[in-house]
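One chain follows as structure tokens, the form predicted on its own.
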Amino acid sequence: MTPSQFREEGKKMIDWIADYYEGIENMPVLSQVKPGEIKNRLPGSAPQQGETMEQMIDDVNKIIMPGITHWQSPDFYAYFPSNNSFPSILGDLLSSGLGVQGMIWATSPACTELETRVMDWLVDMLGLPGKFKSTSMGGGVIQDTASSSALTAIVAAREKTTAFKSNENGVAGKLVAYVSTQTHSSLEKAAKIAGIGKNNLRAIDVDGNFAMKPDALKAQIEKDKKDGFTPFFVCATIGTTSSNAVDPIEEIGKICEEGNYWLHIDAAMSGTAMLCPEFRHHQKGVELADSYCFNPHKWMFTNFDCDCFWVADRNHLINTFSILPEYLKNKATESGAVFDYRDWHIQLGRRFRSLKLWFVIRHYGVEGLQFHVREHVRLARDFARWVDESTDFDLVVEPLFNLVCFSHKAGDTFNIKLMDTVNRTGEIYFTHTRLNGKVVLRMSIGQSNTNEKHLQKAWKLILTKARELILRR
């Protein structure tokens, strides 16, 4: 394809997206395909010839759209918001036309110290505390996802606490880390991989809140010690996945100041509501924390993948993850003057993430961010609200970001099949969860074209089919 021929093509594809968009409200939010569907309309074998652009789109369009889940669709509340906008898509692709390869400083240093400047840029805007900010000890990194934030942060972790021996001679000792009941999975999948086993994982009760108990935390750590483990590392959450639920981070933050335990705090979506100033009473306590990380691409309008990870002491990373082939010396890293993310983290390769993230904070500006971060948390209050005053429904906890639980009266079965229900009629997406053992629906709100008239016809339906499936019983 020459470069003509992909100036071409580059804005036929826009125009799709475009229309993709304008139309997105008109299409099933769920797919409705079967499992095996799409495979079976795919031919067996690549193709010998190429084929055209034209023909590529029109399989999209026939065989590919359908078994799409919009995620980007405004009635669109399963799981957690992955939201999008269009500057976020453009700097995706200009990310994608550079092909930057940003492994060292020195293979790209616009990726490396456009990064650094937006982290430190996040640092203030979410109220975090400066010793994030690369001109400190410490420094941000953008990494895939919450769940290698996490795996990062607990490897580094072990390493602190065995002087880096686990690195030379493979995990030795009974290393303990503690999450809550609630505590998303991405936590035992790290224990697992970072050689710390399921078994080392300390899962600590939560109050009537949801929320890990600081006093169960000391009394099991206490417990531990006694029979001959060693505590290293502490997750707390800001914003659970079931319920949003807040740990209490400073009461958590002492307890592993006093034993010198690294602190994580994952506020994987929940993290974007620390724009607003108003809700960063949540995060009290968070200068107690070794490390921190956010997901943009759940509800700061910026296409996945993009996870914010930040440390207090940016050498515990390097110290950690730091190998250096003949291949990549260079005089730039030897001079020790500028960061190689690539031994921040557990990958080698790293794509330009940043100029998305960039194109995002420049375009809405953080007033903009913060007026739609507002407008989500308004609408999930208004549906709290409704929940409230029906006679059917209870509100199971009550809202503190853009999460709304709560069930109907008729039960765990019935919510099952009233959930089920209205998923089908492709109107609407939502999911649930159990707390205390039951079912619990959930309402994640945030997508970033969803207002109040989606939502009214969302929880118009929800009403409609419950009161269907009562009088069919």
Given for the second form:
There are 2 protein chains.
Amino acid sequence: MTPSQFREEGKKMIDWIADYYEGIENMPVLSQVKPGEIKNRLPGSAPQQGETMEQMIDDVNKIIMPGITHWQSPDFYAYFPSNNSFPSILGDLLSSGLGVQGMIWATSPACTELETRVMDWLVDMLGLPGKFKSTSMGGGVIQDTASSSALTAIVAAREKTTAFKSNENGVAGKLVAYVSTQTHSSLEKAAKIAGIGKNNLRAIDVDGNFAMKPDALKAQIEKDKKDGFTPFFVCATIGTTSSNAVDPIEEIGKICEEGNYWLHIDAAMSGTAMLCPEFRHHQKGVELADSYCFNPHKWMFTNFDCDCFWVADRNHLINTFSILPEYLKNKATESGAVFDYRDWHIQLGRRFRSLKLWFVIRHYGVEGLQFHVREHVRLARDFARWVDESTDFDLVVEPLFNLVCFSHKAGDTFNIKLMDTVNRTGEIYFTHTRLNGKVVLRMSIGQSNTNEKHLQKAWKLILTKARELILRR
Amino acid sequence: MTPSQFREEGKKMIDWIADYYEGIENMPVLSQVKPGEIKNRLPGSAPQQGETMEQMIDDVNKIIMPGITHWQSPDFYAYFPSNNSFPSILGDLLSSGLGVQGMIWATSPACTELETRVMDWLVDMLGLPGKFKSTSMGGGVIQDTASSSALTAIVAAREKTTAFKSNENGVAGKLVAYVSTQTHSSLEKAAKIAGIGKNNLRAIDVDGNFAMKPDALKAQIEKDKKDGFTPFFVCATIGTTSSNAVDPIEEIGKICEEGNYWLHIDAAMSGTAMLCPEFRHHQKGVELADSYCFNPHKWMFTNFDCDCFWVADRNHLINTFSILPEYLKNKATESGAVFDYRDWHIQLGRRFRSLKLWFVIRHYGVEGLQFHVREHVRLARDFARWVDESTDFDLVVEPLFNLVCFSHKAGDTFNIKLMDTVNRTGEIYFTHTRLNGKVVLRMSIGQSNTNEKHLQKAWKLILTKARELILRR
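What would you give as the form predicted in complex with another copy of the chain, now that the form predicted on its own is on the page?
Everything in the complex follows now, all chains and molecules, and the chain you saw is the first one.
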């Protein structure tokens, strides 16, 4: 394909995407296909001769699109937001077009230095401590996901505790890590991958708001120490996936400080709220953290993948992950004057990760981002009020940010049936969790274009389907 | 930004990228900036109010572009190819635009099923064994990088060997893994992360072609077993980074089969060559592999990131990485009829990874891809012949694929000086390695638009600068 053909095909693709967003509300949010339906419509082997873009786009329309669940629909309330914006798409397009490898500073200095700058901006934007800035001992790096951040943090903590002996000799001894019963599953996955073991990950009990109990954490640590274990890592969450609970950062942080345990804060879901000063009391004590992550690819209008990860002391990270084969040696690295981000995460290779984040922040400006976050929170509070005022539904927890947890009074089976019935209409899509053993419905309100009208439609639909199901019993 | 503004801005961006490729040969390949130069030109804090795309593109042109090393230039011969193509950019753009999360089948069935199909296509395209197909016990998944594939393989192997006890209790015992002295550094990184430890990774000696010696592997395994260690994992490479050496897969595979050790094949660099049947003798014995990866984002015209990873028995993988919190439970997963790719890698979230690969394969067709691979190999052989026929340079190894290793007879210091001098001209960019302790220059020939004319210019420039430096001594 020549540059001039690319001009033509590229512009068609831009129009395709614009058309998609203009018509997105007319499509069923949840894909209605059966397992194997898409695969069976695709040929069993690759074409020998090249095909035209027209044929490919035709297949996208006919074969792929029926199998898409529309995460960008304003009627999408499932799981978590994965919201997108046009400036983000353009930043990502530029990154694809440039096709640079940012594994080390020398392989494209702008790729490293823009990332450093943008990550420093975000420290201020989110009210995070100055120690996370590149100008201090810390620094930030863009990871792909919070799962990778969690793994990176747990491995760095393991090395800090064992004085890099685990990197040398493998994991020995009895290292234990702490999370709450509500912590994201990626921490369990990370503990397994890092050779800590699931049985050495303690799930601490939570209070009525599903936040970790610091006393229970303290008691477990004491018990473990008595039993000959070595506590080394605690993960506190700002906005759990199930219910958006916030662990008491300051109290947990003090326990970590006293024991010299690594404190990782997982703010993947709700860190974006910290753009607004009125929510920052939720992260009181954040200066005690050794590492912190949040996901612009969830609630900050940045398309997947983009997870921001900071550490308070980058030497722990670099000493843990650094590898320097001959073919990557260069003067800039030897000078010590540059960051080589390859030493800050699992991967070696990396695309120009910060471009889209830079575009998003500059397009919206801090005030624009704050405006949209506040709107989503306001909508969540409206929805919570409607639930509260209804006769058939209960509000399970008061929403702190943009997630509403609620349930119909008719019990677990009914709630699942109601959810499936509503989702099958294709009008909206939402999902469930389980809290205190009971099924809870979740409305995660954070898509870029969701407004009051969409939410009212959703609530009306849920009420209508609930009544129909009750009548049919 | 409204859809209609996006149409306008998006088309400008498409033109920007087309302009970039049309003018890429006029820019210095290697960025000439000093550490901090880019960062210092970027403001210290984020804008409060939104800015226009025009301002952002203006900054891209003025601030970012001087800090770009042009990996897509036809004059780029450094490290490894990271070649790109317009269909790949369009596939990636579509993925950004759709913004779907493919973490589980249910969150966008097409995202999972297209990936399964394309990965099955590639098994045939590369002459890999049928056991890697989704229709057998195996299957493929797109990872971000070969580093992640290596980590995934080593962790799955660890669990297979310890009957999932490491996942439960952490790494204990004396597991040992085997690589060659030429194996990629990502294996050492993976061994560290997985809690195996660097000291339990044995670097086996290589022969005159830098390929692992199977006898040395066998001897080391015997010694380790006698010393009470548990061998569990061997990595064989098809195309090492330093010199494109190929380990003897069949002999290594038989050793693994006999001892029941996991055999991972890292074909990140040169797996693309297997598109052409005449190179497949290099992977003789591949049916003995437990896992295999290659990087379309290196040499197969697919922009970063895209690493293809297969396993012979997907149950080992899934049982190792599976996590199923309540909020991800759904009927399709429970039915067992679908793949949830989140259980096949480190991350939970994932974008629509297969679209760009699908576009690339369909655009070129198998024959088109073969044509370009053969061209690059032909160019590498031409270059090797020029080196061989010259009086001042030595060919270090006969090139098997698209990498030429050579050196000037004047010694290490001179070679580094020559490389730096040539790279500073901005005309071409190439890098070095060290083989048998000596500095070796590397021409990695694999950019999408590199042709004979570019290569002739490169060789002429290297000759000229070498003569100038000799005269000036």
